[in-house]
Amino acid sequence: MNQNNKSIEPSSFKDSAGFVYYQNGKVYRDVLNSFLLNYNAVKSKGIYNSLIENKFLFPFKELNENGNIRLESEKIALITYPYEWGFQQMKEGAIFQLELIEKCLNQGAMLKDASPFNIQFINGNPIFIDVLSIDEYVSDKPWQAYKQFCEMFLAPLLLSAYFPENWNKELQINLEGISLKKTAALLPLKARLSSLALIHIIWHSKFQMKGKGSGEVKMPKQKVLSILSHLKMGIKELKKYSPSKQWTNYQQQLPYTTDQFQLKSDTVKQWINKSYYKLVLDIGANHSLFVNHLQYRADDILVIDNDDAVVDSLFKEKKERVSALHVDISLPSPALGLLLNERKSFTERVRPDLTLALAVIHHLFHSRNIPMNRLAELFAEYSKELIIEFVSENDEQFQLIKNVNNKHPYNKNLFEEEFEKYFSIDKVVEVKSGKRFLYHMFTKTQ
């Protein structure tokens, strides 16, 4: 194999069974000799093939090079992290993880860990990507990743069920999850009425604090399956606490006449129909109206919004090629972990060919107090091609969200002046008389 352009995955240092690297657009995982017996034992039971066939495990093929086992798979174009997921996505990831463990147990295997970072979503559906986390099941051995599951999946879900915030964001502060002790202290008294919170967080935390989490404990397989079943049933019943409905009914309160909105829709469709894109970023979409235009004109479409309810609504649609994340474009996920490269920043992972920013610039201007020159700089960071809607000061929605304390200048001439420092304006269409304008731009070659 050509060793040129071989790139090691920085986060794979935690894996004692192998390591991951990228080469020629493929992903490779070398199995270390210390884990080879375990790998062959799991393979001999047909577990890997079974999980792939049932869409639990991301497909791979085995390469045998001079006795060294190397696993090859396709590269996932869009990697997302659990602190960018909405409530519904985390919930489905948790249920998927539990069902995967059940599948493994019933075939004589077990997962060594329970990290949501080992799960990715393709077309809205979860898939497990860490093949070497699957090991032989040892009879009567406890579920060693139980605490990790509770801290990385259950804790943010429960807190999001009792409080309005998206508690998945806490995993950005601590990549190892929200501690049992902290979660137990945060949960309200009424959480004790829920056996899910009482058993798996509150009692579990006390058990850990008393030092009973160490030592050799036997646990029959049926007991492990019972714990998995109880977790799964409880998580299925969880609902996000009081999600905001501000923008989920956007289509019913569009700030356009029917003709104006049709013009906007037709214009966007006309502009995008001339190209095919690898990745499209739709910022502050609120709905999937324009995603529908793009669905078969791109390999991947990423829709981001800062409203929990919007993200959950878009995720539930499960549109092919479409991902929905809870990301604020003005506060994107930073690089995190060891040497700040264990988890890549949002900007590193998301390099779109086309960015849509329809009716979002005035929100960023007022809610984040971002001046026009920095807004132009922000969009230039993401956009090779940009379709952006300018909402003028006399628009009704602008007046509705106007921040009187924001003293930065805002007008159409300034917008064009600042954006033309980075972009060439290709076309402009007035979609709402004197109030809303669509711009088609391309970044200037350096």
Second form
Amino acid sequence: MNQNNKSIEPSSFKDSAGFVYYQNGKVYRDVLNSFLLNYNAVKSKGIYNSLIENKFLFPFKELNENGNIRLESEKIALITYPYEWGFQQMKEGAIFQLELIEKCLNQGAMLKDASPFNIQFINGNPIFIDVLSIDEYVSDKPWQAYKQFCEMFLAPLLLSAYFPENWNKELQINLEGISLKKTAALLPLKARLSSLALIHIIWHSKFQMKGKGSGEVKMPKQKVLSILSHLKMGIKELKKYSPSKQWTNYQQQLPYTTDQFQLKSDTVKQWINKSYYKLVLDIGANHSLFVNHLQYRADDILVIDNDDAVVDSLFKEKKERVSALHVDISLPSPALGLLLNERKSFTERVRPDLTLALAVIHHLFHSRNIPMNRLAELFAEYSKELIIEFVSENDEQFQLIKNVNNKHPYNKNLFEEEFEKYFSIDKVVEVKSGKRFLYHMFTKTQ
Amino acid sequence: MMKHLLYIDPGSGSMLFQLLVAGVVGFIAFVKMYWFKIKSFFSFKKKDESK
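Switching conditions: you have the form predicted alone, so give me the form predicted together with the partner chain.
Every chain and every other molecule in the complex is listed next, the one we just looked at coming first.
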């Protein structure tokens, strides 16, 4: 691949202030002439530097080439999207967004938009990546992105607070946010007792329907700050609707004796210790027992689970280099938006060089009826090196989750036969007599 | 002249609505502050009585 190739980021078409492209492994933003005055005005107030110093803004370097302003920054290896975040991650993203606006306003700047796609998380901490969204503050101008904030941050948070399921997923269908009208219709009556939902969603949506003009409205900065403060206080108090208890206590009920678990743990660690990885994908990680060990063996560790409560608890641990996402490996995020390249698919963004799939294969087999040949194909897509635990049909956990209507064949021989079509099996260790086996394998194409 | 570009739809009504909301949330913050003061005054008294 030619590293000098300039490739334009397809999602940066909306902003007419500049555009984003990649070259030589770095990210560049060309500031267009139409925004040059605004950019210089914000810069002259020292706002960019102050935001970078306070870890609000992802660092960048200005390159001035014959009067053309080009901003260079490092590439974030793992880009995540809000519809992959758990409730806690969205909540922290929303509070961060509000605090960033407060910070900007206090220094004479304002954000042009309020999109969670402009926030990424590094070591579990949010950071703003879209420097050209920061504009000069115009006195007495209302908050242009108020509605966008309510539809993209507040709506999924409130719905997740009042109903089961992770409503951030709704942003996958509605890339521009869950409309005020839809959110207001969905929210239960008791939501009207909360000033957060009543004001910013329900009344706000009614005002949209009346179609009041958006003409010249003057609004002092203090009033914008009071709205930001009300939103922030309300969001801080939000709690996820009765989190699922399905897997959160799984660690305490692990189907191993201490010795068996020790053997599993030692085997995995021994196999991991041989290399250093760029990206490790841990599928169905539950409490991700190997995260601590992996931290020093990889640049990035992505832990995915289809239980949002597990994802929230992992996210709260804020471990260095670890990202926890609410993704079901059998239903990964698709490519979305304009020309289907505005938002990239999970497969395109996540190219791990090691994949851990410990005791997940029987779940995929039973919950989604995925036959063995397709399971092998699935893991081949996501792995160069694979550490996978095979759970036999006579294992207690297998029997516990068994779907009697699933008539696909499932046994160790078939597992080996199908996986060997894509992988070379390097090692096998029996971790639970006749019931559980750890496999270390590498793709054949390597 | 400096142009302030807008590439999102601020939403008809959202701008005017903000003006009204700012008043309401300002009032809520005011009430909350006083409620907190009253609460802390009584909890202080309670503590005193228990001595």
